[in-house]
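What follows is one chain in structure tokens, specifically the form predicted on its own.
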Amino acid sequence: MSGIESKVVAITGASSGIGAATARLLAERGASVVLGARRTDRLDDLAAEIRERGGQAIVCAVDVTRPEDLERLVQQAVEAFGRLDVLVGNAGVATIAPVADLDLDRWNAMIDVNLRGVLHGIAAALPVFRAQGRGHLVTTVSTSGIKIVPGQAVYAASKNAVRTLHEALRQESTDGTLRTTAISPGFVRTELVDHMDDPAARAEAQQAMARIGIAPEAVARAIAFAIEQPDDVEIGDLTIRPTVQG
């Protein structure tokens, strides 16, 4: 058996990009996956695809800004498969714009999804992990929080808040019950920037992704690597970016 086979993994932001690629890979390696996102039509298609390939997958409608949705995601995992081994917090939103635009609505959206959404997942999963004696939080952060650039101040701040949160939680959890992993992708070919309002900024970001972006499957493999380690091994931080990214 691999370190992934028979594990139960819940994934937020599973309807596309890194989340969908991670679900496919983990299911292929023997995990039972619980797919969470707002676009349940896409989740239904993904779950059907996984089942057709012999895997196990169920679907849960999840808006990570709603704590009750994360509670339901965890509950469905436990009810369907008896436990939850890993929560992959992958849901995220990004707006690229200077702080001087003073776009409070977009700032709040990034904080609500990128930070509060992670906190909601922790609040839902941690009691289950404690009761089981084991659990693993894997959260998608970003290289935007490592190399700070103009236009990404609030996005980077929300991601760095999660990085800080993970490190503090790690230090609070050295009894061996909880593992935490922060995955920091660089340019990845996903839909993250497709809904940006500024056409010029959106086009520039899309062009950069198309030119140098790596496939979401590369990040999925990094997530799988962290999950498959023995219980006494923790991959705390893992950065994955295109070799040509500055």
Ligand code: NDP
The other form holds:
Amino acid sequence: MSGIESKVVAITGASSGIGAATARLLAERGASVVLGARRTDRLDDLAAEIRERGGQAIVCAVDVTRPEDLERLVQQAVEAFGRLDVLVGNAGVATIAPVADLDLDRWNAMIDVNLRGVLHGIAAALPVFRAQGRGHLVTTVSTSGIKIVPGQAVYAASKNAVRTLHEALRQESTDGTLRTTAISPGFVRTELVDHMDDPAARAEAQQAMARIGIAPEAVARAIAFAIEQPDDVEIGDLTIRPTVQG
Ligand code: NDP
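Please give the corresponding structure for the form predicted together with this ligand, as opposed to the form predicted on its own shown earlier.
Every component of the complex follows; first up is the chain already shown.
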């Protein structure tokens, strides 16, 4: 099976930004999408919009820190559409603070969502992929893990842990069942930085976003590119950043 049409794709963090743009694009190109996040009002609106345009979408309340929520996401995909072809593990949170601040709560919040959340998705999806004999994990990582910037240590570490996880999983899965793709966006204009609770860090990040950030649709197109390849072609790593990003 190649292409996007008729594929069943579950997306975490589908309520805004990159996740929402990806859901719109994939649905437009004929995929059935299963939208997961905590803000279900947003998901309901997005699902309604997709259906109005003739697409197929269902909604699932998901907090990725809870393994059982990811199991439900996968289960709902299988119940509604008969299988799961792709899990896009995209939910993420970012805070910026020097390590010296020793803010354990913020560190743990990032690790819980960005790393454990992805692991919970893998744990839920892999048994289904194995039973089907095929499946694709796409995870949103970050250029923060490539060019390490002071203040982003734990965020970058959480993203690089996922990058490592993907590479190990790839090496463990060479029987042709599983494809893995790590997507590394640079500055993308989304709500990500609006949730930062430190006002100075938030303002600085918002300014950088406004100045050079690219549209989330650019990342959605990269995800679509990875998904549409034939089964014997794995797009392992993709970096998508503003041309002017340093
Ligand atoms: P947004 O803030 O717009 O989207 C983040 C999404 O993650 C939201 O849909 C949010 O949904 C979801 N989310 C957060 N916490 C949880 C949770 N506990 N359970 C379920 N969902 C959760 O930002 P982006 O679209 O930019 O972020 C998407 C991904 O891209 C993230 O992994 C981010 O780290 C990564 N990224 C973004 C970059 C950028 O410049 N924007 C750059 C590099 C990487 P809800 O709150 O409704 O649960």
